[in-house]
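Just the one chain here, laid out as structure tokens, in the form predicted on its own.
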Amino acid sequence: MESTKISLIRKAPENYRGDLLVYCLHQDEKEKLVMGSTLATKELKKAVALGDFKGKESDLLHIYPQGTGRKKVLAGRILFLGLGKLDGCSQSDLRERFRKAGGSIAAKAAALNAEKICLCLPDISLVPGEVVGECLVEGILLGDYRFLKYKKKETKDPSFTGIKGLGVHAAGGEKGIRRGLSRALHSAYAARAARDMANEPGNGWTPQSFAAYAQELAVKHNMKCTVFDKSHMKRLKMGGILAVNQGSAEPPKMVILEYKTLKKKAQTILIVGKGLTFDSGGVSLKPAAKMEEMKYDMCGGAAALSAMGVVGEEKPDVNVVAIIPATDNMSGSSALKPGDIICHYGGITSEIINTDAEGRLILADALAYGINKFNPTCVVDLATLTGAVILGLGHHRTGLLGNSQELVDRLLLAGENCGELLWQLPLDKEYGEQIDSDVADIKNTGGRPAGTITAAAYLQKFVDDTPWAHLDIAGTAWNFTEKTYIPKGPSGTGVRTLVDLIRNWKKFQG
């Protein structure tokens, strides 16, 4: 997709030539519109008196202005959207209603063919401009994503491709305004990025894909890259990633990207996110109806590569690693069998029972490497590990496991910021009882019962006593909650998460 132009204008709206001026109106305490400064006050009152538009959350008119007074508005139509009543909101709820109305606003210029439009910031007393505008712009960059690449495109009446140029006009002034449409910028760039990466199919997107990507960020971005292949991995003897790949013609990578702070004594986040480009299920195959959204199990990798950009972009004052172990998982004649034995990066080894549990082999790898290499003050992975967690928690929220009581507090919040929520899931020992095994020092599975708490236990094995949270995205990464800004298939969760996180660190305690 083509990137969206922004700019702040500082000239009159009725003097905005684009194709949509848009207004976003709210209620006050008792339920009545607060127009505020808007053009076409005349039209708008009168819908209002006809009962057509009252300022309700998502109430939606447009209207093609003639002119107003002594005001001739050069824009081909206003928009007004309703936020509803704000007083009483919480903070993380007020900027889930601005990215809304920012879905809402996107969908409504792609109903109109409207390629440049100008947004008029609503001055509103509860929350910041700066808050105001990144929401909502956040929420009109991620409701304006399309994956066309495979697309033929059409010649006549060709269909919109997106919004071009973006304005944004702010009446309360400019202050912050510029600092907040540049990290809603990043962040609803980064999740779009994900989104595409998702999109891709397994022939598209391969672990090499993954590499190339992160090679590039660190050219950009001045990070360092690395990258192991298949003969690195058994020197390193990481067992679980080279098991998982035994079956497929495509080699393995390991992609490392890192970022350093020029601050001294700075803590350290590692990220590891899953990229399995490609799930079959291996010997323990899947069933076909929907195989085709396998491609889909990268997602991990893809937040957490993602995510590294908005780093590159905006410099934190904290070192950040990404891992992302990359292979997918055929059933070629050389492939891992159930009843199979493997030895880890490290030396636990693992008796497998289900090949179809392959997740949690590669990131045990990836987890075991980078905290032995980089040391890190905590650990985040993300992973579409478990069909379990959809069981229990549909696709509303991801599943939120961890040692450290801390960090997983610090991604409750942060997902609750950007409106990607978690829930915390157990993590008692006798979980990680389900997974001990007879002939290894563990197994693949625990059986159904907790299925996505024993693949947690399974990966805490690899974390020893370094603070540690795992986000089980498989709910959320395709066909999360429906949302104004949340195309249906891959959501780019987790990388907003993520970037909240880094972007408000204060130093860990531990």
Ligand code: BES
Contents of the next structure:
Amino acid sequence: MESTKISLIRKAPENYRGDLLVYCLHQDEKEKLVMGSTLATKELKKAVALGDFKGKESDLLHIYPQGTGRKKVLAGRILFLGLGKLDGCSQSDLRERFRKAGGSIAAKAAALNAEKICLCLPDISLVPGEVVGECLVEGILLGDYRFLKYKKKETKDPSFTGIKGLGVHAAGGEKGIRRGLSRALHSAYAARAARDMANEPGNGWTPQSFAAYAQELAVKHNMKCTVFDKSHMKRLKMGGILAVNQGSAEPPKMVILEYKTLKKKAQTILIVGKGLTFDSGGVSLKPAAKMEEMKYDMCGGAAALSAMGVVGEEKPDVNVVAIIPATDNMSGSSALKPGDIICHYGGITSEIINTDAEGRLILADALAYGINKFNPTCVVDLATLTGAVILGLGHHRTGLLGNSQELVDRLLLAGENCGELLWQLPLDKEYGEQIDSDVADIKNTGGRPAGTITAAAYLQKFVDDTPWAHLDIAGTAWNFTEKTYIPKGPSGTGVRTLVDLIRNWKKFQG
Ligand code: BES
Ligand code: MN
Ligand code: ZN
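Alternative state: the form predicted in complex with the named molecule, after the form predicted on its own:
Following is the full complex, with the preceding chain placed first.
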């Protein structure tokens, strides 16, 4: 998809000659509309008098400018969007309100075929203009997403392929607005990149695709990329990812991307993302219904790698390393079998009960290797790990578990800031006992009860006492709660949580 050209507009918005000029209006405490006295808002007066537009959240009205001569708005249409009442909202509520408004603008632009739009930033006393601009534009760019690569023609709206030009008009504070816009641009395009990877089918996005994408990022942003192939994994005794890959004709890759800050004595964040490019279940085969959705089993890896794109752009004062163990899970004649015993990187042995519990096997090697190699300050992993998290939390929140409350709290806050909500689950040692094996150190399933927690307990065996948190995104990576700025299909969840965590990094106490 072509990217949107974003520009700051200094001249009067009335003179903007695009397809759509957008104003956002909110209500005061008494639910009265807060209106400016610009030429455009004068055009709204009649609708307000008739009660057609009240400024309630997601109220939308578009009109065709009627003025004449010098008193004419030059854009093809004016769109008025209600933000509702803002008093009493928390900062994160407000951010979400603006993102959702942005999503509504994108949807309206598509419906009206408006390729050139101008957004007039509302002046809101509760929030700096920089944040208003950031969240509105982030919402627009996240909402204005479509995956058309494999379609000859988009059947629904044949000519509209996305917003081409987005002008942003703000009253003052140019520097701050630019900063906000650049943040919005980076995080929205990163989430869209993750969605693109996820939308690719299993035969379109392979482990090698992760490797190639990481190498591109490394060249673009001067980072270091290392890719382990199968023989290298054998030398390192990465028995987990090798076992999962055994039944496949597609070679596995362990993709490592390192960003190093110039700052001395910086801390290091390690991110590990599950890059399972297709999960058939292996010999413990999944049912056929909806199996095609298992092409999304790489969304953790997609989030990790896409977030690294933002790291490359913004160069934070903290080192960040991403590792993506990538393979598919197939049932070829040499496939892993229930009952087999494997040996992970670092020496822990594991009895395979169910070959469909493969995510933890590839993550275990990546976690153990990453911690051993990079001695990180903390580790965050993201994975579409368990169906059980959908039973517990539905599609509304990501499951969050960890051994460090400090890290867990930072992630909860990051999720709230960016509108990707998380929910912490417990991780008492009793859950770990569910994966004790009679014949090996551990086994790869803990039975039906607490499936999300026992999966995390498996991972915990590989992080020792390094502060670690695990995001189970199986419920949120696709079919996420409908939001104006999250279209159906893959959501790109996790990307913006990671970006927020990294942007707001302060020395970790541990
Ligand atoms: N990738 C799946 C988890 C999943 C299931 C994600 C449904 C999204 C929707 C994972 O590899 C898996 O198959 N997990 C099993 C584990 C079980 C065998 C212990 C599961 O959740 O059923
Ligand atoms: Mn599986
Ligand atoms: Zn899986």
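Numbering follows the first chain given and starts at 1. Think of the rigid core as the biggest set of C-alphas that the two forms share within 1.5 Å after superposition. Note that the structure is predicted; figures quoted are calculated from it, not measured.
Core-superposed C-alpha of Lys32 shifting 2 Å or more between these two forms: After core superposition, the displacement of the Lys32 C-alpha between these two forms stays below 2 Å, so no.
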